[in-house]
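Only one chain is included here, represented as structure tokens and corresponding to the form predicted on its own.
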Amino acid sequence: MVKVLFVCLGNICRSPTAEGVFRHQINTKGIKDGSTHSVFIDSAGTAGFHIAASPDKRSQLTALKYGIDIGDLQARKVSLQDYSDFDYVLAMDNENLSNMRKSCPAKHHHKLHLFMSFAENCPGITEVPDPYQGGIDGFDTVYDFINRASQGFIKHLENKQQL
């Protein structure tokens, strides 16, 4: 099993989005998630701003659009235990990158990477933008920029864990 987590800063925007999103593309080719499938997802925050909360309601609204529900997850903190845990730790931008590797130990850093490197057809962008402080039209985009990563991670995944 393939266990992946994805991180933002307060684990309601971006992160919880791309859980679902993920989840929902991978249910969609056949590829089932949760304990006793071929991959686990989570997702968490580098920030313990908003633990148990539910995601932010235009994230959860712009999911809905694409008719995905992520209201029923819960924002939680990224722990120690995560790094020997899940196979692949996906930060949504730098400066959460940069916070997992101050605290992921040495041995676990080759499982962190920027979730917009797995992208297809987003030449330059690097970072799904944090839509927190803006209106709906950034939760749109960050939708887009998750659907392609996930895309993206997704044919990764095939080719080198034959899924």
Given for the second form:
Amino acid sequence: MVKVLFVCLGNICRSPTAEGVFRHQINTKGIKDGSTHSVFIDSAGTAGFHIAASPDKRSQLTALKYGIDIGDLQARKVSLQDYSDFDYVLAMDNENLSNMRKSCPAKHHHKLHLFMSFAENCPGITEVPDPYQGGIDGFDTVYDFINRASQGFIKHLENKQQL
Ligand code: 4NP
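We have the form predicted on its own; now please give the form predicted together with 4-nitrophenyl phosphate.
Below: every chain and molecule of the assembly, starting with the one above.
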């Protein structure tokens, strides 16, 4: 099994979107996910501001435009246990990554990556920008970047024979 954790700041905009998009993309390929399947997917935030909250309505509506329902997800904070439980811990931006580098034991640092590092044909784009304070357009950008990173990440897993 490969276990993937998507991480942003609040776990209500970017990382639940990434969780939903990646799940949708692998399910479309006929690969099921969950604790009894070959892929396990979750998301979390480096901050605990929104614990137990549903994804932001703007993220929910943006994902629904593409047929992806993330309404059932619930925010939680990244835990120390996550670094041993997951194989990939994918940060949406450099701030999330550097915060996790401080709390993640050194033996698990190799699991931490910027999610956009897997995106193909996105030269110069290294982060999924925080859309929280901005307008709805920012959520379309987030979706677009996540969609591309997720496709590239699936290729990476296929190349490593982890899918
Ligand atoms: P996210 O967006 O990290 O993509 O979930 C944010 C959500 C909430 C806040 C900041 C970013 N906040 O400051 O409450």
